[in-house]
Structure formats: C-alpha cells, structure tokens
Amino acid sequence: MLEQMFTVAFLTTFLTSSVRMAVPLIFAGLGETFSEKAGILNIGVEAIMLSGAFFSFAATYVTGNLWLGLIGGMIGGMMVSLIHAVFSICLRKDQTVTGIALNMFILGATSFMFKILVNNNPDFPQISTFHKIAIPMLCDIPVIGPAFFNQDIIVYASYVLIILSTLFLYGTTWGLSLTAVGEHPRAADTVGIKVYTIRYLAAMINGVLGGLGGAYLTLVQLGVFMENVTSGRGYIALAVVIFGRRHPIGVFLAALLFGAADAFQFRLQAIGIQLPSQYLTMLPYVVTLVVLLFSAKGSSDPQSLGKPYIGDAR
C-alpha cells in the first residue's frame, strides 16, 4: 500500500514538473512552426526567448504588474523576430547566419541591460510569479489531474493555443495560404497571395509566442532573471518542431517528451543519484540529439524553407 502511494505521488510530481518544463518549449515550438510553415527558418529562437524573458522581468520589476510583464515579454520577442525577418525577407540574407548572430547579440545585450536595470539594487532582484489555479473536478483525477489541471493560467492558455493553431493551419483559408507561401511562394504570389506580408506576419507570431515562452521562465518558474536564463531551450524548441513534424499537436507531444527529460534529471538529483551533476544536467540535450538522429530521415521540410523569395525574378 505504501509503495503504491509512493509510486502515485512520484508519478504525479514527475508529470507535473514535465508539464511545467514543457510549456516554454510549447510556445516557442508553436511560434517556430508558424515561421517555418511560411518558409522562414529562424535559428534565433533562443534570442527570442531570452528577449522575452528579460523584457517580461524588466516590465514586471518596474511596474509590479505581471500582466504588463507578460505583454513586455511578447513585445520583446516580437521585436527580435522582426529583426530576423527584415534581414531574411527584405535584405535576403542567409537565415541561419542571421539567427545565430541574433542569439549571440541578444545574449550580450540582455546581460548588459539587466546590469543597468538593477545597478542600484544591492540584493538579487526578484519579482512575484503567477499562481496556480485548480480547475474543479478535473484537478482531482489521479496523476493526470494535478499535472494538467492544477497549473497557472499560462499553461491553460497553451492548451487553447494548440487547438486554435491546429484549426487555423489546417481548417482555414489563411492557414492554407501560409502553408502555400512556405511550399511554393511564386505559385502563391501568382494567385494573389501576398508572400511578403504573410512571412512578416508569421515572423511576428513567432516572436510573440517565443517571447511568451521566455516570459514563462521568469514570470512562473523562477521569478528572477539571470544571464543566459534560457540555457539553450531555444535550440531544443527547434528540435521540438522537427520531431513534432510542424504540427501543433505533434509539437505539444514532443515538448512533453523534452520536458519529461528535463524534469527527470531534477528528480534524479533530488533522490541523490551518485553521478556528477553535469552528467544529469546534460540529459535533455542528449535526448535532443537522439531525437534529431531518429527524426531526420522522416523530416519533410517545406520546399522553400530558408530560401529568400525574390518577387521580380523570373
């Protein structure tokens, strides 16, 4: 009986942690899905999330309002994504190089701005975080209930977003137009679809959602900001998109897998596994490499992914 209770408690705690770890990847993965569906490969997801984490913290730190912090994070992520869009769509630069450059630039810029923001504060600055909201009846379901239905409002928003994204991409004319731009932009342009406009809009969505994923780290998980707070989650989000086949539900399930790997390494450390902490910390990244290894063969990228569109070329 005691063993059964311990097993249920362990599974509940583990699954709850997995969901919390997966949420930033869900938002960032959904944002990148929109971007890649439109033909824009943004390796700078790490920069978007990091910018979202910083500006959400800064807005909350200055105003004391979590909702303004959430808006600040989304705006911060959107601005970084739009920088990438200008270089990729308007200037037609290499999208991969632009994304990597943004990752490096935003890492330094957010660290510098954070030092300016808290320069006069002798203590390590902290902010309040969103609290959990239990959904009656659903939260009482064994194991699954506390994990999925005793969470904060941003987690619940991710559930709704997954459904809306699926309906938008596969059940609306706008979603089909976005997919057409990523597959055959010239054919789409021929039938009157505005390729550049759709790609900019996709970049904005990518920035807003990626920034929201970064904001979740500071406004829910940590309550603080620190240098490189994302710790490579932007790169894991790229793997989530590939493994999830650029489908919102697939992205959700893939994010849960990576979230479980992240939560598992914390569980191992908590129970005192006699291994160097560095080995346990690298577990999510090992899972990322393994998943990419097995999913590379079955990947079906949009035909124009990463390729600039030149409207007046023949």
Contents of the next structure:
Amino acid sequence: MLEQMFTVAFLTTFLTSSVRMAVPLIFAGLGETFSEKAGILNIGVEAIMLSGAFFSFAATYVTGNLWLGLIGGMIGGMMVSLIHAVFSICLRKDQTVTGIALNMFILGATSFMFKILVNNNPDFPQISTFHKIAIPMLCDIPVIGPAFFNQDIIVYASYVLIILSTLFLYGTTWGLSLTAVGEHPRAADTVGIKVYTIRYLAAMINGVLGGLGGAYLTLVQLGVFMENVTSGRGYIALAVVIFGRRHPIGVFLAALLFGAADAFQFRLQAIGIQLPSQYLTMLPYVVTLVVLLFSAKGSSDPQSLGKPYIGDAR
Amino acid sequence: MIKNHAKIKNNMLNILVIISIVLIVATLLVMAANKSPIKAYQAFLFGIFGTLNGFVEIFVKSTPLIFAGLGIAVAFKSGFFNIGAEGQLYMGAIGAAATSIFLTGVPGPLRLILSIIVAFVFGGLWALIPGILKVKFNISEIITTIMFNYIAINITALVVRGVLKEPGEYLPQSPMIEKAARLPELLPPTRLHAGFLIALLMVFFMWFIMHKTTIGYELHVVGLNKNAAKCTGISVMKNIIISAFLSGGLAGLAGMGEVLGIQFRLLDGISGGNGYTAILVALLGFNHPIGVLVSAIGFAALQVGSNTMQRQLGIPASIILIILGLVVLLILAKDMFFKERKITINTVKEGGE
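How about the form predicted together with its partner chain, since we already have the form predicted on its own?
Below: every chain and molecule of the assembly, starting with the one above.
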C-alpha cells in the first residue's frame, strides 16, 4: 500500500482532487470571512451552501445552461444570507440562533423542492459539468502543475478572488471600513462609516460566495443534487475561517488542508485499502477537530463579532 | 393590569398572524407539489385522528424529541449551543444496546435500568468533550458538536458491522434485545412504550432543576451574561460543563428509547434526524421544559399527519421541516409585525433599513 501511495501518479491525482475538494470551502470560507470581519457571525453557511447547491442544480436542470446555474446558485445563497442579515442587523436577533434555525429550514426546503423538481422524471437527473482548461506552461510543472493549473474555470476564479479579496481587505479604504465596522462599530459610525450598509453588503458577499461554493459541489464535483448534499461542509467552512485567521490567504491554505483530508479518504478508498470505509469517511471531521485544537490559541475574533449594533443608543 | 391585558392581546395577535402565514405557506407548498390542498388537509387530519394507532403514534414520535429537546434547551439556556444532539443520541443508542447485549447475566429489569444509565453517560460524555473544548480552549461548540455528529454516525455504522453485529447475519445490525430488558409496552398493539413516561418524568425533573434550584439559576445567569456570572462568583466553566453533560445525557436517552422501545436493536441511521429537529423543538418551546413538551408533541402530530399525506398523496414529508423552521423564524421575527413601543422609539431613526 505504501508503495502505491508514494508514486508521482498517486500524488498528482491526490493533489488534483484536494484542490477540487477545497474549492467549495474556499468560496464559502471567503464569504464568511467578509461577514465575520464586518461583525456578523453567520452560522448559516451550511444553509447558504445548500441553497446555492440546490438553486444552481435547479437552474441548470431546467435551462440546461451551466452559467445560468452558477447565477442561480449565487442568488440562492444570497437570499439565505439576506434573511440572516435582516434578522441580525435590522431586528437584532441572536445571530447564532437565527443561523441554526436557517440551517434546519433550508434543509427542509431544499429537500422538498428537489423532490418536486424531479418528481416527473423517473431517471436520476444528472447534469454535465464544467470542462478542464489547462493553463499553458504552468500545467507542465510536475505534480503541482496538473493539480493547480489543469482545472476548470471556477477553480481559477477562486485564485483570482483570493488575490482580489486580500487587496480589497488590506489595501483599500473600503476594506478598512469593513474591518472597523466589525471591530468597533460605534467608532466607525462616528467617523461617518455607514455601519448598517457595510454589514448588509458583507452579508450579500457572503451569500454570493457561499452560494457559489454550494454550486461547485453540484455543478462540478457531483453533477447532481441530493438531500443534505453539503453534509456539514458549511460548518467545516466555519472552521476554515477560524483556522485561516480570517485572512483570504489563510482561508485558502486552510481550505486546501481540509480538501486534502477529503481527497485522501477518497483516494484511499479508490486504491482499495483494507479498512472499513467509515474510518475514512470520518477523517475530514476528525481533521477539523484536530485543526481547531491547534488554532485555539490566540483568537483573531473581531471585537464586535456577533453583537448587534444599535445606532443611536449612546 | 391594563398593560398586561394589552400584552396578552398582542401575543394572541402574534400567534394568529403566525398561524395564518403558516397555513398559507403550507397550502402553497401543497399546490406547488401539484396536489389538492383540501385532500391534503383531509389526509393530514385523518393521519392524526383517523385511527387510534395514528393518534398514539404522536406520543411515540414525540418521545425522542422530548428527550433531545430538553437536552438542547438546557444547553441553549446556559449559552452552550449544542447542536450535536444527533450524535449524542447515537452514542446513547450504542450505550443502551451494548449494555443489554453484553450483560446477559443480569436480570431483565436491572439490565434495563443499567442500560438507561449507560445511555445517559455515553450521550453525556459525547457532549462533555465539546464542552471542555469550549471552556478550556475557547473552541466553538457549534462546529465541534456538528463534527461529533458525523463521527458518532460513523462509529455507529462501524459498531453494527463489528463488535455489536448479529453473529451469522448479513445485515449490519445488532442482535435483538430480549423482551425482559426492553422498555415495557404501554398500550399494545400500538408502539407506545414506557420511554414516553420517562420523558414526562424528565420534563418535570428538568423543570425542577432549571427553575427551582441554584444550579438552574446559575446556568441561566451564565447563559445571559458570562461576565456578570463571573463577577457574582458563579463559575462559568463549571456550569457549561454541567449543562453540556446534562444536555448530552438527555439526548442519549432519546437514543436509548429508540433502541429499547422501538427497534429493539441497534441499526444504522436509527435516529433519522431527530437530533436536528429537536433543535427546532427546543427553540419553539423557548428553551422551557414545558414548552419543549408542548412543541415536541405538536411537532410529532405534524409528523404523523404529514407522513399520511406522503403515503396517500405523495407530498414529500420534508414539508414539516419547512413549516417548523418557518415558525421558528416567524417567532424570532415577530417584532417585525408588532414592534413594542419601547423598541420603536429607539429604532425609528437608523434601524429602518
């Protein structure tokens, strides 16, 4: 078994699928980073991803167009995030409770809608997925080349997004305002930053990106929607944000680690390892716990994370 | 007096609005499934009131929801967001099954009591680990308890294929538990079992703990304001750990009830999502034991009715998860319809987004 694992071919396929597995977490983690940096703790990432996964599937299934599917996923994610935003920004409800309730609600709603959608069709609906595009030169690098530079367009979009987010958050006034709103909304308000507007915008970004992450799950990884297709990935995305210290590059690396855990279990199952599959299925969840334990020291939480802001209660 | 009266009137109005919205949404959902709403409601009511079996099934289905709902309520009350009841339920189920299968030498009733205790301890320990991780390392219990759910489900799958597998059988399941060590039936031929009575007992017990003892008071203070608790000398760490253990233990009892009262063996997927629905049950019951009892029974009734709708008309039973989630969100949002005066004054200026 060990000889099988240390071949270039194994490493290449392993890394390639690690990147693919990481993509939903990169998008969802980035989205949640924006939200948390602005002070909104949205536990409903699972709901956002699930909604994105469903609506992307539904849109593609109905129209036959993958791009419309992506847009459907983004809208689906954004709707959920906006509900959370209204509850936590405007109504000032407990953000955690709202998120948990949304997770349950969307689980039921997507299962119901999926059954209705495919009701008339006895065949299991499968949709065609995005093609791989090799980037010349870069994809010829051994092992790393095929893994990172022979992927589909959404993977490349995630790289671009990581760079843009880093520039945005740390290099622009907008990014600094966002951080200020999450750290000290009162001070931000005093210098004329629109706290509510920024929080709503952050929530929308969270919804769009989380929805995109969910869409990647159905449109690329699986080509099909199932009940509870996210199976905890939204919560793993929350762990990615913590481990990545709410920095886009940190989120990217953390997502890769979790993607690797996921890919590792699939690769081991593929080479027919003599171990009950449950041990392998557990792996990503165990890795999440271990990683959380290691990132426990020195919290990077924004000061006002999860706290509603009341504009004029001075 | 007058103020109180207005408040009650306001509350009634709230409830009426929420019920109407829910009825409208339910009707729309049924129509979306291309079915006649009238037939759907007929099937729904027939499912609940049509047969004795159906009616009693409400209490059968409410049993795990009461246990797990109570557990979640006590955790939420102390600010420990335990959403891992599903996993704790599985661990309780493993504990109960293992005890009654391995201790064949112990006489039935005693073994039953032992199984109940072990189920409580197993579930409790499964929640205790996230509890310790939270108080010692400040790791979000929301993430850890969910991860523990998926791990527990896989452990169950391993156990029914390994140590607890029925010898010589192909199916992944434990051997049958003999009759003497099961929870007694209450109303044969229905499936109602003594687990329901234990659940009622736990409602009283938890009400007593949460509302009549110092422990309950301290849990509540910790949940309201950790800093205030520290200042008054209440140990946050101790209370979170107590509430985590109690919470997981109660969820473990839900698993025990399913093993010793319904299936009589350990199976893959024995919970069927009860640990998750119990979260909504607890929220709907305002984390109050009596509220949990009422909402668990109400939810079980919805479940029984919608199962009949699914059987007779093919309307997906997941419709109830939508309804229940919607109700919780509407209750959370009810200020949107009826802002109390005090709040309105504060929010008119900037909160209008």
